[in-house]
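As a starting point, one isolated chain is supplied in structure tokens, in the form predicted alone.
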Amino acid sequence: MVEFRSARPEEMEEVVELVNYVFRTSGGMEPTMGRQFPTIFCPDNASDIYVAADEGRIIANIAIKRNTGIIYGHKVSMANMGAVCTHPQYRGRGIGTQLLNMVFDRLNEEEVSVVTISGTRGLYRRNQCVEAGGMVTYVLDKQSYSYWALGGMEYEISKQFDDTGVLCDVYQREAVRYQRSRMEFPVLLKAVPMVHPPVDALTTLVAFREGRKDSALAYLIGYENKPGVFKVVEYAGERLAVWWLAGKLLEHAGMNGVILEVPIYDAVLSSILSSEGIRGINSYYPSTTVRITNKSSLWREIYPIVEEMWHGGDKPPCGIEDLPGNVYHDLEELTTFLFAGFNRHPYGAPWDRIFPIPLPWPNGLNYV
């Protein structure tokens, strides 16, 4: 008979060996789960490792990291699920349909407002997951690039950028992010966690006043994804800086293009890309659904943002149920309305000015 339950800590070698299976070795690749996600694939995060037994051998996993959420300075409960994986010799079965709602019940009686997933599988849209979120993807070239001279700056680039405090300064300056502490900084950057295949390090690349190498303007970090064109997993800071380091690239690090994924609630670096010619391309966040686990809890969290952002006469609604249209009877709408920021459905006003609210850029270092 099939157990469905949280993992026990002694288990994890044997979840690593079945998501390193089932991602890397089947298919003839390095297994890197365990090193490229160490902050979950580990004993302290084993009661949100879920799973499913057959006589005490794993048969199926769901990995969740609760990632606390900044959104404008207020917090929202989130949790990132990845490597959701069934043995092959069981697959049919619906075992991953089961363990993925005990999972999404779990987040609702924990007040886990909403969570991202890794992917966009059928799996995921059956159970009312939807693509949120919104982006631009613009390549520079050296073609395109205008190479501003910004007086008073130096940068530094590396591969084994040691004082990631100095990173941590510049991240936590970021208007929407993940609460990351600066003992995970190095853990996550260390890791490699969205490459694949893997590189050996990422490359970081930091904007500096002159003469101050104790407090960063701006960072990028990325690597190399095929020759002679950087991309750029996560990126912070002033975006001035931000958009002359991708320079520094093209200038001097012999790279012919730099990949740049822009979330479209960053109007500011959108507007100096377009205002330099630059041509981006809309999509949802990358292989990526989200999927509201709790409503009440959501609504209460992300009230405070709506009424700085209300342009009403009156206070707004008190309650997600007094939101317009049928969109808090239909979760996938409600996910919609809320979240997502491509090729969006109007509302009207005083809707289409508040929402969306942005959630988190996903794929950068806290990717799953």
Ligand SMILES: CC(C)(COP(=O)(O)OP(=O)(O)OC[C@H]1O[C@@H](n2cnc3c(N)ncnc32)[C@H](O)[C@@H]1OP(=O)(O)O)[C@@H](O)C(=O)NCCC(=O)NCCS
Contents of the next structure:
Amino acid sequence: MVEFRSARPEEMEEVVELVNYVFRTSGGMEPTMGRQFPTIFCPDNASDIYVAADEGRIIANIAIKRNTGIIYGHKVSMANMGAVCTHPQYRGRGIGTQLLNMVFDRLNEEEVSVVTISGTRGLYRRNQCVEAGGMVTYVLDKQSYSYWALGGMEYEISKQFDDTGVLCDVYQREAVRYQRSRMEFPVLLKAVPMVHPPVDALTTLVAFREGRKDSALAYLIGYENKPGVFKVVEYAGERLAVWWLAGKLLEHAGMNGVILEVPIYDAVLSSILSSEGIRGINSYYPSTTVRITNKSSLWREIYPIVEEMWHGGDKPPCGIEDLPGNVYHDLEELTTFLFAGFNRHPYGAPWDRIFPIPLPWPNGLNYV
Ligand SMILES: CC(C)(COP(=O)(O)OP(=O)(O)OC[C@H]1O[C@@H](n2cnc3c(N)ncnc32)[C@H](O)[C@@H]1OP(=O)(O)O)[C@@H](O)C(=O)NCCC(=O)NCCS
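Any chance you could show the form predicted together with the named molecule after that form predicted alone?
Time for the whole complex; same chain goes first.
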């Protein structure tokens, strides 16, 4: 009989074996899942690794990492989901669906408000997960990039940037981000989580005021995803310095192109790029779906953001039930209304000035 439950700490090796088989070795890749996701597949996180077991053998997995999102200073209780798999011999029997719904119920009970999922497949779409967020993908190229001289600046580029405390200070100033501790930062940087196919190490570029290496202005973290093309997985800090660092990759680091994915809430970086005449391509957040797991805790957590954004004489409506149309009754519609910034249809005033609420960038160092 198949049982559905959390993994036990001593089963972590067996879980990693299954996810490595499904996501890596069966496709001819190295078994890197444990190395790439060390804060997920660890005994301490066992209670958030949900498995199906047949006669004690683990045959399906859903990995959860709880993360606090910080959106304009307000905390949202989030979970990231990934490594969803069923052993090939057990597929198509409803095991993935049952496990998924068990996870959603658990997150609801524990007042986790929203889960972001790595993947967009039918399994998720049939279970009220929708694409959300919004971003613009820009490709900067060596020929047309306009190189600015920012006076009094220097930078460092490294595949082993050790002073992650400096990066942490920059990340902490971001308006939309995950809560990430000083202990976690070096672990995640070394793990190279959301890069597929996996690479050995990420490259970090850090911009400083001259002679002020103890305090950075901005960073770019990424990797060469095709020869001569650098893909940024995460950036933070002063946006002019982010632009300047991208130029250093083209000017001095042998790159011909830099791919920069900019969330739509980042109006400053987008305006720098468009004022340089660079056109981007709009989309939802990459390969991600989002599902609300607890409507009331979500509304409680985002209400201060709504209050801050509200303008006009009246007070904001006090309940989630007061949102327009059928939004409250339809979970997918509600998720789209609150969080989708691409393909968005207008809801009218005052909603269109308040929503979408930005979700932290999913493909950076934090999982999903
Ligand atoms: C995705 C996966 C976990 C599903 O596990 P499962 O135990 O077979 O799941 P279920 O039996 O509950 O049902 C899901 C699958 O059955 C089929 N299915 C079930 N109900 C269905 C329905 N009502 N209509 C159409 N298809 C249905 C589909 O193929 C569906 O998968 P998909 O639509 O996402 O492609 C499994 O196929 C797997 O491990 N795939 C490889 C790893 C992977 O791609 N993981 C997801 C990363 S995003």
